[in-house]
Amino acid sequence: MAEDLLRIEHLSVDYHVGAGTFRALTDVSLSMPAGRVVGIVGETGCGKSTLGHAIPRLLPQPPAQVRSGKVFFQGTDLLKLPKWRMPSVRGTGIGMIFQEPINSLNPAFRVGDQIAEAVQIRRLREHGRQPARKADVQGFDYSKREMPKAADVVTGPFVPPNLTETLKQRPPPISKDLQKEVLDFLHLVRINDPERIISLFPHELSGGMRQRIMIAMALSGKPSLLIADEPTSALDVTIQAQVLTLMKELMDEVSTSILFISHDLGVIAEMADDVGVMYAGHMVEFGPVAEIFESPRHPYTKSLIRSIPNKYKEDGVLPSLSGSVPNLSRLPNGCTFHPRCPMVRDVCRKDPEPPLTDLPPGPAGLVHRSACYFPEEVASLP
C-alpha cells in the first residue's frame, strides 16, 4: 500500500489563556491518501480550524501549544522540522484557503502582483533556492511598508507626498513570462477577462471573485495538499455552488488532494470521499462519506444527520440536537458527548473517553472508525 500523503497521530493542542487551559484537540488521528478529499465536520468550537492550522504549523504560539502527537506529510514529521524549514513546506507543499478572502489578500496591492509573488516563490524553490528575504521576489521588500503610528498621523507635521518615493514603494512591472503564468492560473479558476482582473485591487472584486483569486494563489504553488478552511461559508448559496464545483474540477486538473473543513454537512456530502466528525476536540467518527451518511456509528453523527432540514419532508418539528459543545477548559468526565447523548449509559459517564476504534468492514470493505461504546446500537436507531 502506498504511503499516506498526510498522517496525523495522536495530535493534542492546548490554548493557554487567562481563563485557563483549553483542550482544543485531544488525541486526534487520521490518515489521508493522495488524490482524495477528506472532509472535517462538526459544530463551531469542535476544533476543526485548529486541526487545519496545526498541520502547516500556523497556530499562534503562544497561546497555542502542541501537547503531543505527530503530523507526517509525505513521510516527514512536520512538528520536528525547525521553524526555518516550514516556509519551504507551506505554499509549494501545503496550500491553504482561508474562510474570508478579504482578510487574506493585501488591500494595498493589485491581485496580479500578489499571484505573481506566489508564482515566483514557487519558481525559486523549483530551482533549489529559498527566498530568504522578500526582496528576492521581484526585487521588492514588502516588509518596509510600515503603517504610521496613530500619534504621527494626528499630531505629526504635514509632509507633502514625494512622488518619486511613492513610486519606489510599488512592485515593479510583471515580466511577460510571469504574467502569462498568472493569467494561466486565473483561466484555471474560470475567471473571465483575467487581463483586466490582474490590474484590480481586492476591494474592487466580489466575494466569489476574491475566493477564486485565493484558490488561484494557492494552486500557483502547485501544492500536493490543499487545506480549505470553510472556504464557502462567507459566500451566498449560488456562488458557493460555483466554488465547490470549481474545486472538484480542479482536483483532477492539478493533481492535488484536499482537506475540506466545514460545519455544513451538505457541503461535505457533495465534496468529500472520506469524512471525519469532530466533537469537543475529539475525532468521534471517521470513514467513507457514503457509509457515514447511510449508517453512522456515533450518536453525535447520527444527531447531526437527523438535523439536516431536507432529510425530513413531512410536517412537524424538525429534529434537533439539544445542548451545546462543552467548555473546553472543563470537559465532562467519561465520554465528552454523554451530557447530550440520547442513549447515554452509566459506562459513558464513568469510564474513560472511548478511543477511535476500527469497526467491522462494511460492504465496500473500507475503514470505518467510531469512538462509541455502542456503535452497532447507534446504527440500528431510526
Ligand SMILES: Nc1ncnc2c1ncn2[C@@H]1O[C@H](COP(=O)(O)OP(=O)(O)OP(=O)(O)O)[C@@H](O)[C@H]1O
The other form holds:
Amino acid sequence: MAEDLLRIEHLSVDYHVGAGTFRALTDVSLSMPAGRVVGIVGETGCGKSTLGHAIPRLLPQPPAQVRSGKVFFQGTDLLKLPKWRMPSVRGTGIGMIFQEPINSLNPAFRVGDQIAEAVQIRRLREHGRQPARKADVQGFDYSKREMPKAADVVTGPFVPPNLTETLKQRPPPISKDLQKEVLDFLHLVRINDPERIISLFPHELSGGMRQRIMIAMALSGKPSLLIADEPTSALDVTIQAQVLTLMKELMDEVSTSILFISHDLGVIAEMADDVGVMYAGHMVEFGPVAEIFESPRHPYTKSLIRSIPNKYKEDGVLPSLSGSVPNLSRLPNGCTFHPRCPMVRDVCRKDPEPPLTDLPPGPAGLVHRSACYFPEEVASLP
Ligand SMILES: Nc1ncnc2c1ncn2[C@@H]1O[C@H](COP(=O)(O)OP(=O)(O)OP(=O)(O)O)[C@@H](O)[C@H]1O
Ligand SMILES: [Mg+2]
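Okay, that one was the form predicted alone. Can I see the form predicted together with this ligand too?
Every chain and every other molecule in the complex is listed next, the one we just looked at coming first.
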C-alpha cells in the first residue's frame, strides 16, 4: 500500500493557561494520501488551527504542549525531529496559508522581494542545499514577526530575528531569471499587471490581493502539502468566492495535496475530497465528502449538515443544536458530545470516549470512520 503523505496518530495538544489546562486536541488521528484535498471542519474553538499548526511545528510552546502523538509527513515523524531540523526534510515541503495574510506578509518589504525569497529557498532545496540561515538566501532576513510566513515552513532553521540588524540591510537586486519566476507565480494566481504589483508593499493591496500573494508565496515553495487555515474567512463574501474559485482552479494545475481548514461545511463541500469533522478537540467523523453529506454517521456531523443555510430554508428556520460546546478544561466523561446528543444513552455517559472506528466500506469503498457508539442509528435522526 502506498505510504500516506500525512499520517497523524493519536495527537493530543494542551494549552496551559494560568492554572488551567485546555485540551485543544484529544487523540486526533488522520491519514491523507497524496493528491487528495482533505477538509477539516468544526465550530470555533474546536481545535482546527491547533491541528493545522501542530503539523509543521508552528504551535507557540508554551502555552501549547504536545502531550502525545505522532505526525508522519512522507514517512518521517516530524515531532521527533529537533526543531532546527524540521526544514531539512529534504525535497519535500509544507506550505501554509493563514486566515489573515497581513499577519504573514512582512509589512516592511515589497511583495516581489518576499516571493523572490521563497523561490530562492526552494531553489536551494531543489539543489540539495539547505540555507543555514534565511539570511544566506539574499544576504537578507525578512523575518521580523512571530507569525511565520509560508517560507518559514520550508526554509532553514529558525533564526531569532534581530530587528535592528534587519532594518540596516537592504535586499539585493533580484536577478532577471528570479524576477521571471516571481512574475510567473503572480500570473498563476491571476494577478493582473504583476510588474506593477511586485513593487508594492502589502498595505497597498486589498485583502483579496494579499491573499493571492500569500497563495503565490506558499506555492512558490512547490510544497507537497499545503495547509490552508480559513484562507477566505477574513474576506468579503464576493472576494471570498473569487479566492475559493482560484484555489479550486489551482488544485487542478499544481499537484499539491491540501489540508483545507474551514468552519463552513458548505465551503468544505466545494473544495475537499474527504472531510474530518472536529468537535471539542476530537475528530468525530472522517470520510469522503459526498458520503458524509449523504449519510453522516455521527450525530454532530448530522447537526452541522442540517445547519447549512439553503438546505432548510423553505420555512426560514435553521435547526440548532441545544447546549453549548464544553469547556476544554473540563471535558465531560464518556463521549464528549453526549451532553448535546439527541440519541444519548447510558453507555455514552459512562463508557470511555468512543474511538474513531472504521465503518463498513460505503459504495465507493473509501475509508469512513465515526467516533459514535451507534453510527447506524444516526440515519434515523430527524
Ligand atoms: N495561544 C493559545 N493560548 C491558549 N489557548 C489557546 C491558544 N490558541 C488556541 N487556544 C485554545 O485552544 C482551543 C482551540 O483553538 P483553535 O484556535 O485551534 O480553534 P479553531 O477551531 O481554529 O477555532 P476558530 O474557528 O475560531 O479559528 C480554543 O479553546 C482556544 O481558546
Ligand atoms: Mg482557527
